[in-house]
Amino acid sequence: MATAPASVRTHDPLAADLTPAGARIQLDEWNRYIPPRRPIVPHIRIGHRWINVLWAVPIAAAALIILIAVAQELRQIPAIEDFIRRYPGVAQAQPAVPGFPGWMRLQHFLNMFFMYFIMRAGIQILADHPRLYWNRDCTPGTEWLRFSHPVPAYRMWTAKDDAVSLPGWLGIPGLRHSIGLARWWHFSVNFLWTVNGVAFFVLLFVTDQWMRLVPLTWEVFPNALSTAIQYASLNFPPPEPWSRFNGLQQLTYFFTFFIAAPVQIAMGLLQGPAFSNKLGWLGRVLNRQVARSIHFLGFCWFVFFIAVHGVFVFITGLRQNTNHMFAGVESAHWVGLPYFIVAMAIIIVAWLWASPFTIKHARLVQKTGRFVIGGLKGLAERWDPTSELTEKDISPHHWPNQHLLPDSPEYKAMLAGGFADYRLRIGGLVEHPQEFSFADLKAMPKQSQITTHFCIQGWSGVAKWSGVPMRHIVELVRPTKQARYAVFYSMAFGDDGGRYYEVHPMKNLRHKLTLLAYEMNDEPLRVMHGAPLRLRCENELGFRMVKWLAAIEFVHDYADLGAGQGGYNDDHEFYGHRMPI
């Protein structure tokens, strides 16, 4: 019979129980742990009353037709069309910068190829937990937005079965509880999208191409409102595009690309522990879920600029458009249409591609996502998370995050009996193994804090957990020079098979915050939520902090634990190591 390697060997036992993880998804498996769920229709709450989204369309239509109806009558009065006359849609003191350059041409194309990326796979994350809140607490029923059914109140509902599937071609990639591999997208593309901007910037500012996007006179506010009536009425402006661009386009380009989008890349960052729990009030009243809500409204800001700026495209004139900003002449032969089909083909292609891509080689998404951004996210763990909440703001409802409970006989026993019987086993690169009961745990210093939960399927909740120290443990064990970090095994089995386990550096562990903790608002842990022993570290989001703790080991390195990757998760369902934000 064959050995296992000597560093396999000098493991916990609890390491043997560990299962390696395939390099891409297994639909038949993926399906049958985690079965499809179809969405519902989007949903907004007004009052106490839900209302199908579907009713803005015909709304929309309405509403349209009266507005064209109110503009051509308007362009019928004198006054009307001495304003037109006076504001003809360019303010006159705008300077004519006349061509689109190369290198505005160029981002111009990488713009539109990120964020149609970036917009899929914010939805598939948002997918994973399907409702949006104003409130910190994410207590079921007090969403403004849900594109899930109501939380049934007969059974016990985890956020996990909250989760509901897109198809293939709208999220990335689809499936149903794939926020891991979402997420390597969305933060990789979104970091592309981010450098493509600065640059866009800078070139912006040192060559003459600001002038056409910043206003310079207070007149491209009459000016705008009448390039609005001027289109509403079908009657549209003389357009200028080649040397200047009219007040309405102004104000928009300006909104979006000055204000909409630092705006999109601060509110992502809040949803993250570690950028909210630094910022102190201002983490608290921008929490997670006002962050959330105002992200996805800059995501439908950013889908209606899209949707219309396509659709002017066509409208003012496709010849012209696409010459200016694929071709950079102005010309009236159709130069630039081809370049336009190529592009529109790349996105083409590349739209089609992402999904079966993803699902086939989703540990290379996760790898490769982790050489894009990986750095970016061991920075932001660095912060050292200070905020500490009040006894007021305790959430009345803290989700349950999955059916994930220890089966064992053992710890049925254990429970049964109040967990006199329980052990703690800690070991590794340590110069004291120890292993402490219930009753020697509870006996350490205790230490309470009111923190809020990040959970990476979106939610949030504000409890006051009690517990150990694990700066106490650590002194007594005391970790050798070569240890780097720890090892949190569960007594728990992931859905795929294999005991659940987490890793986490040695800064974590040391962190004033981190806990082992046997309490929640002071009442003992209930079982769902990690009875008897738990981690809580404030610094990452919740998945990391294992629950029903059977033992830590200090280790040099995890990569022959699992599948190598760091935890239960980031081996079987592609997540990352480092989650910070």
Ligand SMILES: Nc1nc2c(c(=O)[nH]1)N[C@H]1C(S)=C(S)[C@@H](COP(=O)(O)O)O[C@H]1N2
Second form
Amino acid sequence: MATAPASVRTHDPLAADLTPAGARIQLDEWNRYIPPRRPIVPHIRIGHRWINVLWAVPIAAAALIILIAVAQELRQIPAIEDFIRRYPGVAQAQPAVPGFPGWMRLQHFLNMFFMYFIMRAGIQILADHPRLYWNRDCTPGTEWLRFSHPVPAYRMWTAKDDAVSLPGWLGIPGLRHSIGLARWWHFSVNFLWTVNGVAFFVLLFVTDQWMRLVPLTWEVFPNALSTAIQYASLNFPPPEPWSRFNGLQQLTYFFTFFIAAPVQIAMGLLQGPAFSNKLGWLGRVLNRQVARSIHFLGFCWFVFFIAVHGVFVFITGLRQNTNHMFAGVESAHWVGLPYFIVAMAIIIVAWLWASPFTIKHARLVQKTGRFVIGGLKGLAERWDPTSELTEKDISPHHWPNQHLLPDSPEYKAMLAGGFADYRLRIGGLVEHPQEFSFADLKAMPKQSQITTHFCIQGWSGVAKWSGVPMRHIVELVRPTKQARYAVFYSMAFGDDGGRYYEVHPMKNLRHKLTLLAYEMNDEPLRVMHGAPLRLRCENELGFRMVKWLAAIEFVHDYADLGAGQGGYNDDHEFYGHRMPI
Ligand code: HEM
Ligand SMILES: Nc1nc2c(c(=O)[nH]1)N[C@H]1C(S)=C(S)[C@@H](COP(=O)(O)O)O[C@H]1N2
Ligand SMILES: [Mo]
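I have the form predicted on its own already, so could you send the form predicted in complex with the named molecule?
And the full complex, kicking off with our chain again.
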């Protein structure tokens, strides 16, 4: 092995095993360590039965045909025709707002543009743990929806084994376990989408445009029913000049903008440990899996909305609709269509470009994401998680992840000896470098906590963790004023070669729930969960909690360690470094 550069030689000797990582994804290497694995058509669980969701297609087709037949019969009834005459679709008491101003047309385009990337990145995130649950413990078999086969019972099945790949035109970037990059896309575009949404909200209310979107009369309900009957009977209401929406349209738009979008933002944020842990009972009721499932149902609503909305643009008067929304004019000519075509062309080009670009410039995507949203996301680290759970919340199952044990003769010998030879080395920028034996650690003050583990991939689990509070160790070794971070080195190597490590800011170390755990659920920590010692840091995602701890080094900076991103997954899988969400 080549000698480490001078800067690294001043680090703990284990730093010599940290490996650099490329700026792009090397497909052959990526596919070797996590070969492609296809998802299946989603299956939904009803009781003990698993049903293929494709059944929804014939059922929906049959329902649609019946609906049309019923609606057409209804329209033969004089009372119904009276009702439709009285409530033609547009509520008469609703004020008319003529014209779509330029800002609105631009924002409509941006919203559409952002939405596609958000949704594709979202599906990619989901593909990393293709199961949805209503319960926090994610026990295999208890999911209500899965995009993969049942978890095999005959072998150890890790969360990484469970990830599936997607075609590159669907997910961003499509590769199996590319969640790190998908999250940068999801979060950065979410940010732009939210800024666009807030600006839209403000502009809506400083102009009179809000009166078109907000129902201002109860008449909207009978009018919505009337519109629904008219559409269903395939005898559409006459086109409106778009100064007022019909009831169904207005309720749908209102729901999408004022309810679905905010709920989506809230359920997104609630999936991270920072918000979930902070919000007490709310975070427990809307726990990670509930938030994740609602977030997914929100996603389904947006897919449905976009599909139906898109179809209606075409079938209710393409010329008029594109004139209004893309050219902002009332005209008998095809003025808006060219704009519409250009807008769609931009979207298609960006769509096709996104995945190859992400693979080729993975580090750039990571850095851009960090630039756009990293600081804002990191802010949530300031939220002290305080939420602890009770014995009855402890999960019956806790997904294992990645390697199940460090693959070294030294580790196996140590394990065979009951860790009598184990030493935790603590050094770097400290006044008192120390080595602690397992017995030393166990003689220190012991703290227990029942907390939720949030893996980046999407699963969670509750366990009782016991061990030495990190702040106690900090007091013993006394970091110097220069120390800003601590590097946690593992005894294990990562999938891509090179030693597993994570860098934490001092604040995390002083947190009252940061623990060097040697027990899980009142039993000695099992090998696959990090025996003899693993980190617990409850305001971060799971990958930040190094298992099989070998050494802790206090440093001023981490740019010269590994690929300089602050951790193994940050280096090799383009994850973010501060991960409270
Ligand atoms: C500001 C708004 C949003 C925020 C803050 C947000 C946040 C999140 C977060 C934190 C995750 C989980 C990531 C992980 O654990 O690795 C996620 C996943 C996801 N998001 Fe969003 N999201 C937002 C908007 C949207 C929108 C508008 C859609 C679609 C219309 C969407 C679709 C998805 C999907 C499909 C997933 C994967 C779901 C899963 O794994 O359960 N998100 N989002
Ligand atoms: N050394 C080492 N530590 C690690 C990992 C790893 O692969 N190697 N995986 C991380 C990830 S991604 C998660 S989710 C948790 C999983 O902890 P568990 O196996 O106890 O569930 O450990 C983290 N610590
Ligand atoms: Mo993880």
